[in-house]
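Given as structure tokens, the chain that follows is alone and in the form predicted on its own.
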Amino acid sequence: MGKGSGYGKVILFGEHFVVHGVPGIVSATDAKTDAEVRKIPQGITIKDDRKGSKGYAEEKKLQQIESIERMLKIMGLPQTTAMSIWLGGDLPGFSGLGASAASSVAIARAIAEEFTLHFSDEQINQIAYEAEKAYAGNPSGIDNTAATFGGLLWFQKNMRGGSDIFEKILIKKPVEIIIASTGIVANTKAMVEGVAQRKKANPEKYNPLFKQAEELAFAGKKALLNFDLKKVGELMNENHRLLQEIEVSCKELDYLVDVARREGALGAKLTGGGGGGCMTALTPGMDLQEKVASTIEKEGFQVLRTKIGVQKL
């Protein structure tokens, strides 16, 4: 039996401005998924048991399938290839959390020991990002870079088709965030696709929007290197901002915005491609931390109570 692991994640600053070239800041989280293949005689069986969103699974079963296919050409393997893949973990099944490039990588991981394959990380972090394409047609490449190697790191996508760049960003320590589920399972590839649609026919509007995300995402990597939480909550602030003008929120993530910074959070925003999926809040200290997830649990969302700035576990 093979075992393999991914991390989760959470983008503080760039979703979706990512795609285009424009630099990022992610962290894996420490939740992950966990992933064991077997060897059977003959198909593919899948089991997942990951808690998280109702439905999560069955919506993503398709873009599942083909994400292993995927895996198998780029690693080797027949299309034939059989076995028996089990999911679980304690990354929820929410989307916005990077659960499919944690479980891409999971499964690569299994698959490669399980058939005795030696791959490094950078050679896993690609093949992760192959299976990515089922999922999210033209991902950017942060999900699974931050599933593979885990830390808060510095993103930008190679857009002339080279190795993407990205480095570590070292803060004085792991800080309490939330990451609340609207419980909508959202169609990220859906989401991608409409943003580029948008911003190919009204530059006018976009360009400026995706320069306001590139000034962002230094500042905010100012911030964090300064471990000024204040300024990072400030900036995840007009972040969020910035994704309502690109038109991937919608009203149960600024809900949950909007209470997340009532309850003291220093920051809050969508986290992933929108449209549903997932909101984070900054909430430094264990205290602040359960204050604002209690209470969004009141009102009936699902919550993970996580870090950022975690290093590779």
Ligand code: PMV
Given for the second form:
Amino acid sequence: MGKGSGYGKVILFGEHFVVHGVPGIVSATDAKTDAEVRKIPQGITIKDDRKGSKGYAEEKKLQQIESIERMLKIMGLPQTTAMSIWLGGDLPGFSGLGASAASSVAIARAIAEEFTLHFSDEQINQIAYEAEKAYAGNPSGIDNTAATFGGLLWFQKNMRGGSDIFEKILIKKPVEIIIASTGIVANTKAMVEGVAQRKKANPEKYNPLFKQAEELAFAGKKALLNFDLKKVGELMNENHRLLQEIEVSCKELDYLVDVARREGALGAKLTGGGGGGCMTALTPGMDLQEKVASTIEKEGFQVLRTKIGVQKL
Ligand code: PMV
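Go ahead and give the structure of the form predicted together with the ligand, now that the form predicted on its own is out.
Below is the entire complex, every chain and molecule, led by the chain shown above.
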């Protein structure tokens, strides 16, 4: 049997903008997805024991099969490779948490172990990127990079097709955040395509917003390095406003953002593809984290309590 894991992720700055080459900031979550792969005589079977939003696994089934086919191809294995795949771990299957990339990294590592293939982390990252295309169409690569390497990362897609640029951002100490799910399974691919279409149709509106997103990413990095959490929160709020302007938020996300801010979060924004999926809020200290998380839970939403900036998970 082969085993592997991949981290979940939360984007602090720059989702959607990163697809177009704007830098972004992402943190791995301490929750991760685990995979086990076993050779079997025939076919591919998948047993998905990941916890979280019920419809998620069903909704993503076809994309999951395509992602595995893509992985086999780039790993140099025949499409007829027969195996059973088990998925589990403590990363919930909410959309917006990078669950697909975490599972691709976990599966790629487990396949590599079971079939005695030796891949470096860079190669696993590349394989997971290929798999992500099944879920996201034209992914930036931010999810698979966080899923593979973990930690808090500065990320910029290489628009010329070479290796993406990423570097670790080291902060004074890990900071509590919460991630709340709207419960709506979002279609990242459709959301990404929608932004690209609107950007093309309306450059007068979109180009300045993309410029602002770039400035925000640099300001966010500076605030994180200075451990100025108040500033980080303000910039996250600003990032949410930009995401509303490019029409990827929705009323449920805006509602969760409002509740988190009202309960004292330093900043709150949608995270990931939007259109459903998740909201994240900066809630330093376990007391504040608990206050915001429990209020949102009482309203019937699922919440993940995690930290950003944990270097070794
Ligand atoms: O919804 P998620 O967790 O797959 O995050 C998508 C992030 C985007 O920036 C919208 C797309 C991408 O490939 O970077």
